[in-house]
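Presented below, as structure tokens, is a lone chain in the form predicted alone.
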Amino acid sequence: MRPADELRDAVDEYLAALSFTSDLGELTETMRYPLEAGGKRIRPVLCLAVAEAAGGSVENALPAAAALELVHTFSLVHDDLPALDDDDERRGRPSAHVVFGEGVALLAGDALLAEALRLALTYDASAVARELVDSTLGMIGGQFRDITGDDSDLASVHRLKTGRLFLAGVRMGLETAGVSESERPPWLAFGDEVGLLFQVVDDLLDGDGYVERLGVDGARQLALECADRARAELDRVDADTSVLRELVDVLIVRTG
């Protein structure tokens, strides 16, 4: 099993060599802004340690990783235009919009969408992009009941905007190593709680969402609870998920 750090590097170069269509012309260069800002890259390496653990390889969920990368760049160069979250600023670094233009901006997000796509479907079957497609419709639909006030129920609301990438990349990743729908139960669960635990997190971090509502000692309970369940599904699979348990791990340091 390759280490988390070997696999977001891959990511990384893949990214980097990644040919945009000639169509976008000069809108590749907004398009690649966002990308090379770095980031944890959680998603894609969640794809490819489930992918490998299931016994596919690295290199054949590459396009499916790298997707929905581009779909979690196309979300965060939307959700920082004015008409969203308004924030001038994105890891350390002006936002796109600031830098481009909002209609730029927006435009660019529109193309990393449908790139991320035309990844998907260069597998021979549809099942990863279809998971793509309904992943992004389910974060769509999350972000619109936040941006609605509609969070009474906020672990449904997550689930969605947060959580439906995560999976994703669970279901993604089973999908290249041909992992049948009778095993994938422990893996899926786990996925949940992983997205779930993501956004716990963030939440302890920017002190809102579950701690407004939980406090901050029963949002790191949460959290806690969260990791446990994850890695109990863990315990069910017939494999090695020493990865996947370091994914975990890593995510709870993060509340402290």
Contents of the next structure:
Protein chains: 2
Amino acid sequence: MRPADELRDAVDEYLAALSFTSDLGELTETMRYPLEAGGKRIRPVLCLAVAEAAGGSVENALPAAAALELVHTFSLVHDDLPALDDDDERRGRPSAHVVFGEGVALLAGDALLAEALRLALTYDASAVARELVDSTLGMIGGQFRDITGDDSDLASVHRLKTGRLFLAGVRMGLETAGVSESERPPWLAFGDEVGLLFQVVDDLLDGDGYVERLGVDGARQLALECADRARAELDRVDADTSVLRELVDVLIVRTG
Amino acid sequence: MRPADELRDAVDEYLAALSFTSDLGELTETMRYPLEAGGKRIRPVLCLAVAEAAGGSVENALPAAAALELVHTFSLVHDDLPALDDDDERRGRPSAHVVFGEGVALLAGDALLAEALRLALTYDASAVARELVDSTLGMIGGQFRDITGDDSDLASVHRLKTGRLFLAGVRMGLETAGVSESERPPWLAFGDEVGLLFQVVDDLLDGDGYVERLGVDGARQLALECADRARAELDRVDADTSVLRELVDVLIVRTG
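Starting from the form predicted alone, produce the coordinates for the form predicted together with another copy of the chain.
All chains and molecules follow, beginning with the one already shown.
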């Protein structure tokens, strides 16, 4: 089992070497800018770690993992636009639309989504592409609820906006490893818990969301419960899940 | 062979009955607004007419045809945003972003693209989805060249921005009809000519593009030459292509 930091390096290398459609011309420069800003690559690492724990290969899961990161990056580029969150900075650098202009950033986001699908379609079976599309639609549904203020059920907004891509990472990892449907439930339940855990930790770092709802101590308590439930799901799996446990530990450490 | 207006009715009915992912919630209202504005449905009709002429069924080609119209509609919704063309009207009605706000229109465009892919992935083979993604990327590349002023080669901008979706209509129609690669060249050459013909006719109606480049008479001449070449390609096909000829005639009549 490769540790999480090696998996992250594998994702970074794969993304750096990724070719985009030549028809896009210099738009690819705007697409690479947010993609190369780094970040934790937690969604693709989760996908690779699940694939390897489930008996698949990291190499075979890399296109699926990278596709997931492209979808995540597309959502950040569009989210940062003035029409949505109007964020001028992302990861300590000017946002894509500040550097390249709003119109070009909008098109770069569109192209990142389409390239993600192109990558998912490199598999013979279409299950990976289907999962990527379904989770993207769920994420967009969550973004819509978020901006229209329909957040009466915070958990359901986050389950869509953040959770769907985490769950997709697990599903696509299982798919590339050839895990049958009947064996998937504990893995998927683990994916749900990790998605929620990530969101709660993110809110603890930003002081919003669950912190506003539950207070700092309440949010920390929720994060610990999520981590416990995630580990309990891994206990139900007959596999070496050490790297997945490491991911949970890394997330929980960030809660302070 | 069903005539073009019957094919258009079939597209309209299919789109009106189309279900979107429930996770999208009320965002589907914003997605349906531009989709129900009508329009000529020329891309999906082309797809259906090719499928039927090539020995396939309209029913089997309808998801591909509708997916193409969703991609076209996504591109219109994003194009109309202030970040790009800043058009407040579309087909005589306020644009989506005027009615629903910029942020919601942006997300609705994203969701239309993802739903298009979801629809293309309902086929067992992934060739339809691959073609849809490739043509979408080509179209985005054309939009990028268009807004960045790199239109030194007008023909190449239009081949991407407009032509790729026309060609995709032909390709996807052939795919759903099971036409082999070796039989496709004349059909695809026809698709290229129809895409260019549509663009020239559009420019004649708007008084821009090829009209600025060639003058009204020059553009009309180019349209007639495209139509002749399109018909000549159909002559090379051993099939009843009467409906495709009808589409060419309808386009050419619009040049006045």
